[in-house]
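Only one chain is shown below, in structure tokens, and it's the form predicted alone.
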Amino acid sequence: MTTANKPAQRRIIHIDMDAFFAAVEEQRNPLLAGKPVVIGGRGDPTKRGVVSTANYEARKYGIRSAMPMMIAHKLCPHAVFLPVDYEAYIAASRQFKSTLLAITPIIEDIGIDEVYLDVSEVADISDIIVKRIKSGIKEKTGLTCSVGIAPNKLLAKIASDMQKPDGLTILIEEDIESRLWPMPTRKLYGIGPKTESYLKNIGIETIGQLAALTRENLLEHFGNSYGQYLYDSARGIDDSPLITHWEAKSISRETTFQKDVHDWQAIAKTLANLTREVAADMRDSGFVAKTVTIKIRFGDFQTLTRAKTMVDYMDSEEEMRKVAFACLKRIDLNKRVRLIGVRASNLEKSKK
């Protein structure tokens, strides 16, 4: 095989926006900038909610994603707390996004703040390339990034969290046993707190280490499917393509009462609303669906679901309203309700 007919070397790029939507609050509210910013249900932190993002300055405090809003509160009382602001955030992804076409068509989009790209037939050097991508990002939105480059989406993923904010690393292959090797397990996708205890309990804490595992030995503690993944993942193994496009497995919303309700038509209303909300989201995106299942949370976190499929796919609100009811009238709503949710499942797209 001649030099020109050799396949490019797989180059990967995993782009991951620095604390995105406190960075897209900081651009519209420039008063913010220094200030610890925690982004989070209703921005009330006496009230219940879930820390979105906080800024560089709020994680110093120990303030993570996931955190209850009250606790952040505890941990940086003088923060700034501020409401969820999706429609911001979706027209600033949508920014960010639209700039790397310029680079490469080959993107597949994982999240609002963060992309794959393939730019193996890219003829720029890395540090062009990744120059572009900042420059442009930073002219388009005001936004800062911090990029990953490695030979598969795994060890790309990794590189983009190595140096932030605004950071790059290139992971290679040679790389893995000096780079790779002394992190922790949990630095590994697909590996989270449960599996991490796991492996601590049978000495394993780097991810050196759970590459000295033999393949017989992860299979034996975690499976085939699993123990596999781990044992590739671990070596910085992973083929796996981008995806470029993707159709919806489900379509769901689900609130949480800002105080547990007894009152059945708080309830009914609530969920009423929610089927309202699902059927227009599938009627937006086009798809019509045979399942719909409800979800039920007790003020004491015991959780039920039940679903009802139809014979015929549906995107009636009326429709789907009626189904919804008749799974609620299968649940015994003996104690306060804390949450509620409703999906559609089963999904096609609708031939309208």
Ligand code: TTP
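In this text, rigid core is short for the largest set of C-alphas that superpose within 1.5 Å between two forms. Small disclaimer: the values here were computed from a predicted structure and weren't measured. Positions refer to the first chain, counted from 1. Compared with the form predicted together with the named molecule:
- In this overlay on the rigid core, residue 260 has a C-alpha that sits 2 Å or more away from its partner position between the two forms.
- After superposing the rigid core, the Cα of residue 38 is displaced by less than 2 Å between the two forms.
- With the core held fixed between the two forms, residue 280 has its Cα displaced by at least 2 Å.
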Contents of the next structure:
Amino acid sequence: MTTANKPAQRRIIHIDMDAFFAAVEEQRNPLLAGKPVVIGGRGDPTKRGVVSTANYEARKYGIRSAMPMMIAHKLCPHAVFLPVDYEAYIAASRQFKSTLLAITPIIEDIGIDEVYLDVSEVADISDIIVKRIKSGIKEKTGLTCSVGIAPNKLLAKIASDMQKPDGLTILIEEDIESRLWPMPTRKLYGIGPKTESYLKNIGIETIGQLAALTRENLLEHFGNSYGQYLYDSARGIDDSPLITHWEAKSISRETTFQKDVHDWQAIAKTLANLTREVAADMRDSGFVAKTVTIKIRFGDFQTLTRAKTMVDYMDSEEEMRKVAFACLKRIDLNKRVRLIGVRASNLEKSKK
Ligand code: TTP
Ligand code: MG
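For comparison with the form predicted alone, produce the structure of the form predicted together with the named molecule.
Now the complete complex, all chains and molecules, led by this one.
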């Protein structure tokens, strides 16, 4: 048997959300549908500041991340320009990531809109897993993502970028020569603008050309560690494991009011809604919790938290709401409230 000692192929998924900040804005404001949307700075294209992202409609005009807002405005004066609202994007980020626990707990959180999953041990075929991922995210957040599947992280990340938006790309070892090698070297994780221009100067533009260099040559030019990394990467080799520090330490939701509020009814209603959403997230991902924490941020940004830990695990919305309101009672609501948050922690996998 020639394959006896060959290690089992890993199956790694990289997920990257489509036009993330812009998509979150479109989701909460249906009037933006079909319009070019640019997110950046304070949302004023006549002021300094750069584009964080633009939706696909705005990209047709050549607008890109990191471009000055003023240039974006020249390229497409009728685009809708919006300020960056990190709180909203972080909330959406948590939300989409929480749906992935239904697929596997082996998740590496690498950025606001991207994660790796290791689905080597998941029995379903790749197409089915991806359908579950996409529909779970869509249902929970209304957003779309692009997915790459490959035997390692390096190739999975390249794959997720190959078809956007709402794409799925599978790369296998046999694709390396035909699909990886024609790409510019910059596509390899770890090759930044500096290395890219150094390589260009010595006539290396594609990953294939990089792969044609000898190992000795690379070690000599780039040192042992980075040289070896480039040698392996150009061949699609990457044994690095997932770093799974994210594993559901807590499940939370928060919301920022359009206008700061001081009406107790409005605060109570929001707290109850957030608690319902956290309880639903817990149910969906199969967790029970012992601790509920609430967070209140006032208009002047003073932020208070109150937590309560129970002896037994909670899994019902009603129990969690009682605890959340017990926490709210311990806060003096003497100023207008800007933001409310609810977090469940001390989690345990539900036995049900
Ligand atoms: P990306 O995933 O690079 O971009 P994107 O999600 O907007 O679009 P794509 O469909 O091509 O994936 O980055 C994720 C978010 O990070 C993006 O929505 C805004 C933010 N960002 C910046 O603020 N500045 C930047 O220069 C980039 C590249 C991203
Ligand atoms: Mg993205």
